[in-house]
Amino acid sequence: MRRDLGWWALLLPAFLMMTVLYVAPILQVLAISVTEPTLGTGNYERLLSNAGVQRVILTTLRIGLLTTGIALLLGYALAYVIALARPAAQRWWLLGVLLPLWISVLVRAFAWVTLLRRQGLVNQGLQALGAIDSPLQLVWNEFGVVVGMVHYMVPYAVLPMLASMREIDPRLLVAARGMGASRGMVFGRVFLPLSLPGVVAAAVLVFIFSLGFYITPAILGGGKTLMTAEWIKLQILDLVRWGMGAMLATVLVGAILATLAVFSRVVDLRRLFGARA
């Protein structure tokens, strides 16, 4: 009994930290969002009735989707390449992918506008190979926010699968090939299944983070594809509507949890991220 009261006693500043810094500020949004401009429901009454609303809410879900589709294929090669590499390789191969981690995501935004922009490096390049004849519209709209959401979301798509995939014994691969089984049934009935825990953490990962950006849409986007984090700066901070992104605020954490409880019913979240061996 003392050693849980040591426990606890221990943990409590944190837990003080973690309500004053995080719980108290969703909990003011939570009271914003049903008493301004009025007491009631009105605000979530509007997801319903109000067309605007529910075309950022499409928006937002559709683009998360994509980015974490793309994500996860692109990633899944990647931390394969990456597990199955000489350990010397591996070095390079994880320093190529947790360069961009370093680079400021403003950066990064501006960069793909430079590049995919109607007289930028892509569109020049595509012209000279004689593949297209006018320049594409790659940016400031759905395309360019998906490319630079991708591109942020890679590494964090890598690093779970790839701890999964170290976890996976060799001999299990090796014991699979002595009994005739071909590289394609190796990868197929062996590998992926041992490694889809990896794949489900990177999904969750990915899609969560995708749900909140701000910075790469609102640059690539170029205030024509809206999704939720601009949509609510827009509200509070331009119109004054502390109600309507109060209220889109909450709704995007509740899909967050719900997202978490969905995948907690599939697979240990815990396990997954570390929290228990």
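Residue numbers count along the first chain shown, from 1. Here the rigid core means the biggest group of C-alpha atoms that line up within 1.5 Å when the two forms are laid on top of each other. Since we're looking at a predicted model, the values are computed, not measured. What changes on going to the form predicted in complex with the partner chain:
- With a cut-off of 2 Å and the rigid core superposed, residue 17 has a Cα displacement that reaches or exceeds the cut-off between the two forms.
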Second form
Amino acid sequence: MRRDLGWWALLLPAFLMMTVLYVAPILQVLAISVTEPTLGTGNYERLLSNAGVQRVILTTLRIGLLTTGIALLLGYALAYVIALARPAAQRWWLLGVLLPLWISVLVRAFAWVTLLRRQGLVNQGLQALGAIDSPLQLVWNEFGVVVGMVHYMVPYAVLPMLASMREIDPRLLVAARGMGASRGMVFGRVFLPLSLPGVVAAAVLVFIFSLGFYITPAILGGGKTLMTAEWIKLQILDLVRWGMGAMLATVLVGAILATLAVFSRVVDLRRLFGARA
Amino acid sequence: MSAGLSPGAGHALELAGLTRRYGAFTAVQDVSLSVASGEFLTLLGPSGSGKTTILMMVAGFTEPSEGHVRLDGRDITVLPPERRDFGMVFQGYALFPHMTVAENVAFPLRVRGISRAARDEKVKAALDLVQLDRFADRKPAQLSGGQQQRVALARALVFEPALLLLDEPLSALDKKLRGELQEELKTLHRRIGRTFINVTHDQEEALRLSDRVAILDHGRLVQQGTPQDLYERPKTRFVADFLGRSNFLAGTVREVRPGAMALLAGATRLVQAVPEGSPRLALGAPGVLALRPEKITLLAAGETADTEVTGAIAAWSYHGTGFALAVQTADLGLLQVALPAWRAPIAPTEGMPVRLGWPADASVPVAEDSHAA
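In place of the form predicted on its own, output the structure of the form predicted in complex with the partner chain.
Next comes the full complex, this chain leading.
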């Protein structure tokens, strides 16, 4: 018992840091949301009455779902190719997937702006080809935000799905063909169902990330496409309406916890965060 | 007999000059073999002998570098595996973990687009056949190794395949269970009368199950025949050594007569029967005889045998059914002798002098292996 106590004592500094620097501020945010400007649930009532808040929440959900869907499709194709590649090729593929993760999100957002703006490479290229007469509006709208967010999210979609695909015994695929299944049937009836846990895990991860995105929507949305995080910043830093900002922050935390709670019944969440089942 | 699986629809397979190279390495070298309809053939060999590669070429997963695979005379060498209609029990079974037992067995029928009603009936018949009907709704992970093996068997048989291929089907099981399933497999083969091709490195399994065994070594077919034929008349030292245990007696041919010859090893005269039509050794040539330990007898005083040799017991052990003796002799080195324990003529002790003997037809001349170093 005494020995155990010693081990727990070692955890104390980390525990204190988490509570003082993380849990306490979150509780404070929760408190502000029901005390500023006056005590009560007035801020939360705005969720039902204020069209502006509702629009921000709907935009966030729409962009989040769209980003999740596209990132999963692209990520699944990538993970599939990587999982079936030879080990030497796999390393190069993985490097290609992980490399963007090491580049600042700010740099990547501005890179997309230069590519997608009216005089950007994409518009100029399309005009040179004669595909369009006047430049398309590719950035400072939802399209631009989704492009930037998908780009950021694909690696996070690939990794859980790849882990799940790697656990599939390749002999099962050979066996299925030996039993008369075509390549399409092997994929549809054996590979896809067996990789599904990874798909669900990736979906949860990407969707939760998407809800709280700040820098990418702020830069690629150009202030016109407001998502939750930017709206909270606007309330607190520009309008100094702490109560409203704290309220939406609390709703965001609540939404994330609810998503996790729902999916924890479907998938083993420990796997999502890297633990071995 | 169940309704879903009709007996007697076996097919004949022929392998002609089958060769498979991987770069400079030759995994299978010029193997020709035919399997009759309804026959149980086992490809037996140590690991790396090419037996699995041959099975994969039969199944269509590996394309031969040279040679042909024919089914009932039709060339199927380049036919893709999903169009061959062969049932296969894979090493480690390869059961689909996300499907129930019934769904696993139904898989070959589903991919063939068979209607649900017909499917259910056939699945039930196949599960009845392997006595697993009670487990239809379980997942493979909830079954024991032996039950999983039977699911794999039911799944391989459910679509009434032209041929059943078995890739080390029993190697993952413990010894006792393996023995039980060997019996089941043999009974099943008799009941449904289909052509079975089995791959194993277990010589005991090969002898117990097969109508015919083909022994492979270093990618070559060394010898094929009935289990008894191979055990009693091995042609090479490798076969004699791989199937059961053998003593190898080296000598020089001194006499050749019709039906028999004699070799001299030191001062010991080895008398060897030579059946009609078997190749004979030339006078003065070196020869090797293979002799099974259980064919050597202990000679009592005054008793004689075609070949006699004296020695002393160097080591012995008791195995319940018998004693295993290692007898040191002057001319033949250490001889392994298997002595029945029931009313054994002696109680073995180390250093005890013994006189051994065996008849002329107990041993068999074997060729040295071509690749031997």
